[in-house]
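First, one chain by itself in structure tokens, the form predicted alone.
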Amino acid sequence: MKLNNEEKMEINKETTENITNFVPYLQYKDNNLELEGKTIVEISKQSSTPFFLFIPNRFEQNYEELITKLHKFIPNLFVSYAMKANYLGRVLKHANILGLGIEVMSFFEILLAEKAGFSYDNFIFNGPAKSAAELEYTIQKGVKYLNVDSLNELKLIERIAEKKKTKQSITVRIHPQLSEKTEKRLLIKKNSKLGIDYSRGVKLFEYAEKSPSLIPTGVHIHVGTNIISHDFYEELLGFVNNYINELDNKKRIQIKEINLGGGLASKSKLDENGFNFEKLGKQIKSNIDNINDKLVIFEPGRYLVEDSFIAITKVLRIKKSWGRKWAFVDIGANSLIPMRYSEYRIIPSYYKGKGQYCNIGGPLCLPVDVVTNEAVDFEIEEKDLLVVLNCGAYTLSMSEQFGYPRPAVYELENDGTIKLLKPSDDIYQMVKESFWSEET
């Protein structure tokens, strides 16, 4: 049966609505993809491809949803942005303006947080091997949240605090006791380099309790990424509650802070999987005794920033081989880091209808340079503009100059124009740096 033009348009409309179902800031109008009222084609005229585009409104909406819904059930809540997800200066400043704290893991990130204007009252310092210089610097500055990963680190913090004649509050990062089924699904497993087993964690708390220079204040648990399961939190919270109650009842150590880390999937993925922050708030309230007397801390990174960025790229080449169709674009794995838990999605700037299934690859001469593991099923041709979704987390912060320069980064302004935040790498400067020793 042949379809007339109106029937084809209606089918295309249903398809494009499905494509943007969980990214409401993108919509198709007459098959043209629009971002807050401007077509992607119009936006792309302001820069050559490829480039990243930061959407601050989405970042703010993600934060507001989390803080508003959790606050209904958790009176004392502190949300801190995990800088390692994306340390672009504009993102950091935006996080600071919104009132988030900042989670850092190195002196480099400490300096970035300072530059963005964060107060040390809002710093969370993580990491399994903080140097003496880093600890001296942050303790002198008055870092409020210091997560400890080992006994030797705790003793080093004690010596520094004693020398500086101060008392330093600490939180111990432990690995929880979870079911074998849950443990297998975790990114950070019990034999990981990160954290300490829960029984040794008790010894760290005991040591800190006896020290005149330390104040044991909290438990820190971070064991995963792309978390979308309420069942996981139910099990985790049950363990946390029992653990802190045992510390109180058996060791007379009172825990005032519960740091549940980060690991939440992006907002769009949580929506897609029916995850609800009100339900999470209820879980925390019902599982943690005396919740009103405790500070609950979250360290989201991916959740806030992953779907706050898109990348715009152009199709350079189409080929068919071994029964497969490939489209090669001008953005590669040097920028779109191919992590197993990243979920980049590709949609067209102009929807031409259904087409042959097509794999999307980047320009690098590497087999892993595949933008998405799922083939797209829309019509695609050379010179088409495509949009990469969910590319704000661990892309810019882990990008590298491998074969190609790293793309420019822009911000979407309220009037629909785009503002340059970071230029693309200068390939001539890249060449110069490669021959630095010969030119100096």
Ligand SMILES: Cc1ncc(COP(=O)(O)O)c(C=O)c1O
The other form holds:
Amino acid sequence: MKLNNEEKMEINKETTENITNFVPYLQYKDNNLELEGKTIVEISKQSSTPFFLFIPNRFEQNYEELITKLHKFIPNLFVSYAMKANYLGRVLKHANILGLGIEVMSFFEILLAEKAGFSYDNFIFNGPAKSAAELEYTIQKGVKYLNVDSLNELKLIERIAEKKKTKQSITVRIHPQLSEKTEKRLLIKKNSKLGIDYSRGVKLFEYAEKSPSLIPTGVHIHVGTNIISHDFYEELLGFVNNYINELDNKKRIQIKEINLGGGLASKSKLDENGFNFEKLGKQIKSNIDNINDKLVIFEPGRYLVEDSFIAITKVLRIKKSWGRKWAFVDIGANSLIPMRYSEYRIIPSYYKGKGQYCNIGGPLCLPVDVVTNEAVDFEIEEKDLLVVLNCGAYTLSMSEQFGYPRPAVYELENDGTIKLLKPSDDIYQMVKESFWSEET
Ligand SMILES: Cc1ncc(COP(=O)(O)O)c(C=O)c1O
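Okay, that one was the form predicted alone. Can I see the form predicted in complex with the named molecule too?
Zooming out: every chain and molecule, the one shown earlier first.
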């Protein structure tokens, strides 16, 4: 069937609207992709590709959506940004200004959080093997939320608190008891290195309760990422409620804080799958007894930051092989880390209509360097500018200098200019570091 031009435009409009349905900051106008009203083509003239763009408004909206909807049902709520998802200074400062807490896992992250201005009242310190130096430092500073992962760690914290003549509140990270079906789907399973099984967890609570230097205040559970399921939370909350009631009834230990970890999928993915924070708030309220006396904590990373970054990349080469069309772009898997849960999507900066299905690969000479698992179906030619969606989580923070420098990061200003937040790696510096011992 041959379509006339008007019919073709209609199809284009439908396709482009579908593409940007769940990322409202991006819209096609006359087939030109616009970010907050500025065309990607114009924005891209200000920098060489590839580069990342941070969209602070989206980060803020994601946070507001979470907090306002949950607050309707949970009076005491503390949301803390998991900086391992993306530790760019600008993101951290923004999180601090918005009133988020900060979840850290190492001295490097502690220093970043301090520099971004977070107070130790808003610190959550996590990790399975925190060093004595890290613990001494954070306890001295008055870290408020200290998640404990093992009995030996608990004893070390006790010794430090004793020496410092202080009483340290602690939260025990446990692995919950869930149905076999749910357990199978978790990222962090029963036999994982993280947390402690729920029965041993009771022993840690008992130990802390008896210690004059420890106060057992909370239970912490983080078992997944990219969660889109209300059923999962229903099951988890049922378990948590029984667990803390048993601690109270059988051991006279009162748990005041419930940390449900991170793990939520990005805002766009939650929207796409009909996940709703009011419903989650209702689930928490109806499952947890005496919710008004508890502090509910979330520590999302991916949810806040995944769709608040895009990357702009250029098509370097087109080829056809084995019946497939390939477009190779200038951003690779050294910065778009190919993880099981990554959801990178590629859209054109200018939509030229439907084309042959095309796979998108990065420039690395590595077979895993494929940007999206699904081929795209729009027309692509060499030198085209493409936009990568959902690339804010676990990209910059996990990126590697594998054969290529890591891209620069910018933020879009209101006047359409872009502000450099972090320069790209300098390849001459990279060369120098490689020959460090010979040149110093
Ligand atoms: C303890 C803890 N909390 C929160 C997070 C953040 O997870 P996500 O980015 O899936 O929200 C992680 C991620 O590994 C984690 O280990």
